[in-house]
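A single chain, nothing else alongside it, follows as structure tokens in the form predicted on its own.
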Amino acid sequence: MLFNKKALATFVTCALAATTSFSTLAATTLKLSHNQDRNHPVHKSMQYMADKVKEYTDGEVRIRIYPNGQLGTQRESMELLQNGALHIAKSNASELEAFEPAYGAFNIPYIFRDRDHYYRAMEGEVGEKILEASYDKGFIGLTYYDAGARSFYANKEIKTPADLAGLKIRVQPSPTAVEMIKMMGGSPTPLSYGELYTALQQGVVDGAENNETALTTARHGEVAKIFSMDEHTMIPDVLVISSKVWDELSADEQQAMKKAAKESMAFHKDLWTEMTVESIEKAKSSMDVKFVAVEKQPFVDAVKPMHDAALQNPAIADYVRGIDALVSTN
């Protein structure tokens, strides 16, 4: 059944009304919303957070998790948190990018050299910059998970940006996602993550961005064999809760909870090692995938120009400097 954004709206405020008010009493009860199933990390991973959440309030916060989109797509779970009627929500940086600019700095494609890199910004005080930055647009960030690198995946090899000539790529709905397929030489084409296996399969589009577990958990690596290890981008998840929401918390519980999500930060860490690691080879060994290796610096030369006018952008410019400042000189 489909509902329009309204009915949609409706039917949450009403379900979450119907689970609350018996214990509001007892415990502050938050609904987290994401898109992902129960087995994938992030979803182990906010599990953890809500266990030390409930942990660390003796139990006055408990956090109730609605997997699988239940509540909507990451986009219609972020309008529903803005207007009340949802209270977390896992989105991810490049979707966050259109309702808050900030986030946009972790779109830019290599802004960042390596994993610990990306862990630097993110653990650090850009990071945590960029969390508090939506505050006034009715939400703000509790922590990021890992999303791994993002990479090239279709029936062809993609080894250098003259491989996308002619290729239309599945993208995220980012502006900067858009832009750098175009600056690459590909036909950037947004559609939702839902929609790509099929597009694949009937060649709506001829390949995708994304990391290595989405040939596995998405099964798209039956109708695309070919992954080009290019790692453009390395795009977290993001957990955010509505400042309505946060406002209303007790500073014992805000900060309980500020603790319980960077710990399950770490936690992730881990588990996205781990299921990466199984997702290759599971998709070398029962889907026939191949795995290239690319020289990166052509793609680095061709999307220059975005970090360029990243720099001359006051929404996100100290952000991008702030990153950059992080690359280890070892």
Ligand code: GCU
Contents of the next structure:
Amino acid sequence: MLFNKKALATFVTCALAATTSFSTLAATTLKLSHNQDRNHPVHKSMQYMADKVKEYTDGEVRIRIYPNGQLGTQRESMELLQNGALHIAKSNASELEAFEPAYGAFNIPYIFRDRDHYYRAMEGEVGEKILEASYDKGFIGLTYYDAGARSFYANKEIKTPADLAGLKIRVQPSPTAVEMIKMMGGSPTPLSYGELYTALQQGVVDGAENNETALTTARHGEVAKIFSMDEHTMIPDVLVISSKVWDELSADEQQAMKKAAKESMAFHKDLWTEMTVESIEKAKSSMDVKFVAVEKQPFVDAVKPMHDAALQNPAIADYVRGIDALVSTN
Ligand code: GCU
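Please give the other form, namely the form predicted together with the named molecule, since only the form predicted on its own has been shown so far.
Every chain and every other molecule in the complex is listed next, the one we just looked at coming first.
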């Protein structure tokens, strides 16, 4: 990180003060921070949303996107947003759990049966309630973006939980992710996304877990050559806006933002499918990454107590039941 946190907050506050005044300027420019590269599908989908917001508000509300963690890690961006120094951030349910426990429901391993189940949760009432739950914590969710399924990658095959024994596995700073790795038998090492490439390269960690696009867009395929497809979690990215900023928008502007956010989620669905296929192809052909099929049941069994415990946890039990109720019976 180039800046320490205080300097970063000051920098962002000054940068924002220069461009935003809800009451005096005709157009409002909202700054959006995220930690992915410009080539990542979620960047493209958020650009799509920004274009729609501009269109629907006749240029009155504009969104300027700062990719690659330029304004800080996901955690730092959330802190800036809560301090009023940033307007919009893209994080994911895993990191948001520390700010709003409701997001923990998405992070339970194997809670989703398949992609349709995942979409029913994101698009349905339970997903909407989770987006709204954090208003008093200084932010609300605008939409989810599909982030596929997360699997392990390292320089060895991870085909059973026993293969994780003795391995340091990088996880996001999320209590659920830490617990999952422990229950599967590995050693969890929380690190920010931006630190991971070097950590893998230098052997600070032995492996990580993410969707396939991390291999290419964050170049992790250069330093981890075996992707073992156990698909333990489906954790969506989440676009959040400061509650204060939200309240300062007019009702029409709020509606335009919601509409654009929803449309960008639909745009992202197809883009995600396409770009995941492309990432797999590229990882195989130009990075020499091997994809390994995994028998999931032993992983499912290892973490089953997490689902049971979540149903007993008053902070998330209703959301977990809501998601469970969306399992298709067909
Ligand atoms: C995914 C997700 C990011 C997150 C990253 C991580 O790529 O889209 O929001 O930061 O996982 O593992 O940290």
